[in-house]
Structure formats: C-alpha cells, structure tokens
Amino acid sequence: MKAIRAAAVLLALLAATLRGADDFIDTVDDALSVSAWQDNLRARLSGSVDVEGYRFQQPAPSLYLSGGDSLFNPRLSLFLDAQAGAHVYVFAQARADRRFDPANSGAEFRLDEYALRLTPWDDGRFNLQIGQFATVVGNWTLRHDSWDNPLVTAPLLYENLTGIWDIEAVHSCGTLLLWANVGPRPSAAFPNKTRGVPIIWGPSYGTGASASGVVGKFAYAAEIKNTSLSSRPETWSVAETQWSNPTFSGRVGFMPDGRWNLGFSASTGAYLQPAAQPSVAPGSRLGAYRETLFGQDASFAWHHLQLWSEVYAARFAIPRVGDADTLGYYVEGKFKFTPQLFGALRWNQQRFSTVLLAAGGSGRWGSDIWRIDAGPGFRFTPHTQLKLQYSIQDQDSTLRNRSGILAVQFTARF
C-alpha cells in the first residue's frame, strides 16, 4: 500500500511539472507553423522525443540487438507537413536514434518517410501518392507512431524473425530448419538476427507509388513498392533497391458505421535482395522467390473501448524446395479508465507449417510462438505520456521456451 501511495504522489508531482512545461511546448508549436498567400500555403514542423528502456533475458527477443539483458533507446522524430491549396500535400519524417529497431549501437540520422500526395477532388475519392511511405496493408500502420500505439512494442508478427533470409536463397528444407534454429543442433549464436525477416517489417516504409480513396462506406488503396513487406529497413530506400522486382499490395475496406472498420489486404513481391542473385537455384530468378500475403483486419470503437485485430497468412515460395507457410495474428484492446489513464492488452500468436525433408519425414520450419503484451499508460498533458509494458512469450524452441520482457516509454511531442 505504501508503494502504491508513493507512486501516486510521484505521478502527481510529475504531472504538475509537465503541465508547467506544456505552455512552453504550445509556444514552440506556434513558432513552428507558418502560412502564406492568404493561408493557401501552410507548413508545420512537429516532432516527438521518445525515451525507451527494455529489460529481457538472453538471447534478446524479436528485433532487439543487444549483448546484455537491458537496452536504452532514445529517439528524436521530426515531421514536416506542408499543403498548397486543397489538392497538394507533402509530408516527411526524419529520425535520430540507435537504428530503426532498438539496438546497442551508435546514433544515426535517417529520412524514413517523404511523399507527395495529389488529391484532384475534394470528396477524397482519389489520392495519388509518390515517395517513401508506410504500407497500405492492414490497420496497425495507421497507429504505429509511439503516441498512437497504446503499447510500447509492435505486434508480434511485425517483429518475429523467421528462417527466411533476404541475402541468400534457401537450398534445402534442412537449410531452412537450420536458419530458423529448429534444426537438430540449434544455436543461439546463429546470425538470424541480421539475416532473417518477419512477415512484415514494421510499417514497411518502401519506396513507390499508391492510389487510394473513399467512396461511400468503402475504402481502397493499392501500391507498388521497390521491395517486399518483409524487407529490412536498410533496403527501403530507392538508392538501395530498384524496381526490377516490384511488390504489389492493396487493401479494400468497409465501414458499416462509425464504430467498425473492416479490411482485406493482399501483397506479392520478391523477398530476396539483389545480393542474393548468385545463390538462387539454377534456372530460377529472384522474382521466383516471392512472399505472398493475404490478410484481414478489423477495428472497433465504442465509448472508452477500442479494439483492433489483424490476421495474416504468408507464403514464402522457394524454387526446388517448396512453399514455407506461416499464419500470424493478434487481438488488441485499449480501455480509457479516465481522460488520462488507460490500459492495453494484446494477444499475439504465430504458427508455422511443416516442410518435407530430403531424408524423409517432415518438420516445422519455424518455432510456434505466442506472446501476451499488457500495460498501463498515462497522459500527463496533451503533449506528454508514459507507458509501461510487460510481455510474456512462449516459444516451441529448444533454445528457450518462456521468457519475459519489460518495457517503459516516455514520449513528449511538440
């Protein structure tokens, strides 16, 4: 009881301090917004500062890169939004952090997003967008920013690395099991962290073009990108990956009323990078190694309750070996107890199909896994919030079965 009271007092003192700083942030907001030509040209620079801390057991889970059992990850994000009239919109996002995914490494500065969007009609029936931007697939990318994500981490299917590599082609089912660390002699030191790919890598900021719009209760979006949904951040830029093997993705949505948003997504594209060309099977080409994905998503909002879910079935085609299938999904909820205090809970699971081995028999090409994420969040002011998250993960693996992950994230936006 004393600990609870002490925590309540500490939160009250922190909230009072941050409210005092809120006026300063409002002043900064005004200074970073400009307009001209009778408000026909508007531009605004905004941003956020995230301070994250993680505690986990070795080997480090998901996409985290750390040789120890803890990780400190500060991040500065800058957003530029500019609009010329009602039909031309430009946005960009730059970040300074320790890599796109949490890592014990030096700081770097990146331009993660930049795009030009043209909207010929005022009713939003058609939008054309060109640049580097988040995928149109699913619904998590719409709320992947730290301020909008009710939890600290992404859903499991955006983080869980598989035995598929993007820099070398699989030559046999035995190799696939070895790369997935489910072979006869798995090794925690095997370099899957720097070679394996998930079903979707975060918001997948690939480079390309998209068309989207809303017509009545229906929404549509289609895109062509330079790299697949599973591709790592280093390949998203047009300077790194050209369009010799483009990826095509799309989503169709239906909104029966203001509470529901239902969607169906699909994507297909080559998951191997050009560097993998020497390793492809004789007579094959990079474009034959394709990731094909089908997904469904749903969101629901009613009073203080919000619910989201996504289900993805993905197939990695491997010439002369076969198809490697996996199914991943999550169900997530957020409930606002007060205008400032909220809680979030998410159930994640991913399962892998079996592949036929050359020596006979079969085996799963990945370790089936589930994870539950839960934690509270508190918005001190319209510009600051604190989130805690504890995750329990259980994996059908000989390396380690059950483990826990503790995460804390403080965000200040301006």
Given for the second form:
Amino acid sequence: MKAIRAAAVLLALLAATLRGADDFIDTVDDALSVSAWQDNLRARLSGSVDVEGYRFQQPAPSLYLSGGDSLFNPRLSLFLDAQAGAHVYVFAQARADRRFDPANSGAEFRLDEYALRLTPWDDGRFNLQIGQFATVVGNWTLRHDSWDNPLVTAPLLYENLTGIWDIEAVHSCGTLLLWANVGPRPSAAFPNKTRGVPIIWGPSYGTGASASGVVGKFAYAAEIKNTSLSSRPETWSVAETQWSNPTFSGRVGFMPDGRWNLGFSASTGAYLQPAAQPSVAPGSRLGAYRETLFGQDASFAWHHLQLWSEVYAARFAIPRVGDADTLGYYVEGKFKFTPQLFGALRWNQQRFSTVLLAAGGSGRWGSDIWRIDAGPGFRFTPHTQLKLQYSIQDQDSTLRNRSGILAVQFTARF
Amino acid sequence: MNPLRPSAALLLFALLAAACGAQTIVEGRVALPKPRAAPVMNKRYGIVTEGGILSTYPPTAVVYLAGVFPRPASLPVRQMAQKDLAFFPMLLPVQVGTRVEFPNFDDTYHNIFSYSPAKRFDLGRYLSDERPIPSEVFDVPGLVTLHCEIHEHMRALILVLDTPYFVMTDTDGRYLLSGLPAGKYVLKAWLDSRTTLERPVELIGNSTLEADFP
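Target state, the form predicted together with its partner chain; input state, the form predicted on its own:
Okay, now the whole complex, with that chain kicking things off.
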C-alpha cells in the first residue's frame, strides 16, 4: 500500500514538472515548423527522446544484445515531414542510439527512413513512394513508434530469432537444430544471437518503391524492396542492395465500417545475403532460397478500447534441408482507464514445423514459444508518457524454459 | 450552410441593435498577431485521404467583460466539429457550465482529448454515426487545449469564461460587445495562451464606448 502511495505521489510530482515543460515543448514545436511560397511548401522537424531500461535473465531474449542482466537504452529519433502542395510528401527518420535493437554497445547515428511520396489524385486512390521505408505488410508498422506502441517491446514474431541465419546456409538438419537450440548443444557458445533472423525484423525499413491507395472501403499496397522481411537492419539501406533478388510484398485491406480494419498480406523474397553464396551448393542461386509469407491482420477500435492481431505463416526454403515452416501470431489490446492511464496486454505465440532428420525421423526446427506482455502506461502531457512492461515467456529450449523481462520506457516527443 | 462573414455579421448586429433601441455597447479593434503557417501532417505510415486538405485559420481574439455576473439557469449547447482533419472552430469561447458537443464529420476516426487542468477528458474513438454526439460540460474557467490522439496536427482551444459577455473578433480584430450592464469593469482581450490584454472600462447605460487594444 505504501509503495502504491509513493508511486502515486511520484507520478503526481512528475506530472506537475512535465506540465511546465510542455509549454516549452510547444514553443520548440512551433520553432521547428517552416513554410514558404504562400504556405505551399511546409516542413516540420519533430522527434522523440526515449529512455528505456530492461531487466532480463541470460541469455538475453529476442533481439536484445547484452552480456549482463540489465540494459540501458536511450534513443533520439528525429522526423522530417515536408509537403509541397497536396501532392508531394517527403519524410525522413534519423536515430541516434546504441543500435537499432537494444544493445550494450556504443552510440551510432543512422538514417533509418527517407521517402518521397507522390499523390496524383486528391482522394488518395494512388500513391507512389520511393525510398527506404517501413514495409506495407500487416498493421504493426502503423504503430511501431514508441509513442504509438502501448507496450515497450514489439510483438514476439518481430523479434524472436529463429535458427536460420542470413549470412550462411546450414549444412544439414542437424546444424539447423543446433542453431535453433533444439536438442543438446556441444558448448555454451551461442553465435545465433548475432546471426539468426526472425519472421519479420521490426518494421523492415527496406529500400525500394511502393504503390498504395484507398478506394472506398478497400486499401491496397504493393512494394518491391531490396531485402526480405526477415532481413537484418544492416541490409536495409540502398548501399547493401540485393537488387538481383528483390522482395515483393503486398497487402489488401478492407475497412467495413471504420471500426474494423482487416488485411491480407503476402511476401516473397530471398533471405540469404550475398555473403551466404559460398555456403550454398555450387551453381545454386540465392534467389532460389526464399522466405515466403502469408498473413492476416485485424484491428478494431471503439471508444477507449483498441485491439490488434496479426498471424503469419512463413516458409523458409533452406539449402540441403528443404522447406521449414513457422507460424507466429499475437493478439493485443489496449484500454484507457482514465484520460491519462492505460493498460495493455498481448498474447504471443510462435510454433515451428518439423523437418526430416538425416539420422531418420523428424524434429521441430525451432523451439515453440509463447510470451505474455502486459503493463500500464501513463501520459503525463500530450508530449510525455511512461510505460512499464513485464513479460513472461516459455520456450521449449535447451537454453532456458521460462524467463521474465521487465521493461520501462519514458518518451518525450516534440 | 453559408454563414455570414464576421464583419458583415457585426454590421448587421449593430443595425439590429440600433433598430431595437439603444443599449450599452463596447466596440473597438484588437491588434492581432500574424497568421501562423498551416500545420504539417504526419503521413509516414498511413495514407491520409482528403488530398491533404488543411484548413488555415486566421488569428482571432476573444474580448470579454470580466466581473461578477449571475449565472443563467441553463446555457445553450455549443459545438466544435471535426471536419477535413481539423477542428472547427479552432477557438471556441464558452461560458462556465456550457456543454460542448464534438461531432465528427470526417469519414475516419477521431479521438479528442485534453489534459488541461481546466478540463481533463478523453472521448475515445468514434465515427460520424456516434449518437449521442460525444460532449463534455466545461465547468471550470480556464483554457482547454484539445488534441486528437490519431491526428497529431489537430489542435483547438476552448476558452471557458466566467462571464456571459464575450465575443470573438473578426479576422481584422474588430469586435462589438453589446447588451452590457452599466458599471466599472475590466475589459479583456484574449489573444493566445500566453497573452491576455486588459483595460479598465466604465460603461454608461445606453451608450457606446470605443475601446481598442493596440
């Protein structure tokens, strides 16, 4: 009871302090907007500061890269939005942090997104976008920014590493199971942390072009990108291109009455990087080894309740192994208890198919896993919020069966 | 609907007042700040339809007579609409105790909220078919800043005043405040969240006072 009271007092003090700072943020906001040519050209620089802390057990789960049990992860994100009339839109996002995914490493500065969007018709029936930007697949990318994500972490399927590497192809089923931590491991060394890939790597800011639009209750989007959805951030930029093996993705959406948004997505693209060429059979093309994905997404919003769900069935064509399937999904909800206090709950699960083993028989090529993410959030002002999250996950793994993650994230946006 | 332009409305009102008999009036002009640029929309991860229409709102001020006045038993319901991804009007002065409705005339969700000390609320997400129209009673004087959780460029203000005598200026800063009680008061002109000008006035029955705010 004392702890709750102390937390309430602390929140009230913080809210009072931040309310004062909000006027300053408004002033900064005004100063970072410019217009010219009678308002026909308008640009705004905005951003957010995230201060995150994580506490977990080793080995660090998901995409966290740290040798310790805790991780401090500050991040500055800068956004540029510019409009030239009603038909030309440009945006960019740059980040300064310790790595794209939380890591115990040095500071770096990256240009994560930049794109030019042309909208020839006023009703938005067709948009052409070129640059480096988030994938059109699913509905997670619409809310992956820290301000819009009611929890701290991404859904499991966007960050759970599989036994598939993108820089080297496995030599056998046994190697695949070893990399996936299925069955006994010969040593404590675990290289998969920096080499494995998930079904979709975060928002998948690949480089390419997209066509999208809204026609009545339907929405469509199709993109051609230089990397597959599972590809790591280092491969997203135009400099790290795999244009010889482009990835094609698309989504068709249906909004029956505004409350619901339903979508069907598909994607296919080569997931092995050029560095993996020596590890595939001589004469084999990397383009023959693809990640093919089909997905469904749904979202619902009504008053103070929001629900989201995505399910993806992915197939990786693996040299010398064949097809390896995995299914990942989550169901997530957010409810506002008061104008400023909200809570979020997410159920995640990922399952793996079986592959034929060289020694005979078959075995799962990954460890089935489920994870529950839950936590409250509090918006002190329209520019500042604090989120807490506790996650518990259970995995049929040789590394650790059940573990917990505690995360806290403070965000100030301007 | 084709509302009268503010300056025409002021003229019409003055003519009507003259026709109905003399009354106590304050009129004048408030020097307004320069118009601000239209906001820039964040369209990074969504396709904002309506062709990116952005309504620009020239600055206006609210002139009101500060004092102690009896509160009426009931007040008319006012509206602040959401249309073309913007609030309309962008600034709404109301008397304490007024109920304000927030109809959504867009074909997409809006989620109006305010964290202002004078009124803290969150209407949640609703469409144009929402009935009854979501509303709030503004029962504490002060400035209420409205936001939309979905469209971050949307902003509006509700100025809750503890007086029945207030009026918005036209876009040139001209105003006319009529039907005022005689006596000594403070006349105030609210320009923005940080600027409220004021000047003492002495109102004499059935007369017109010129009061400018330079």
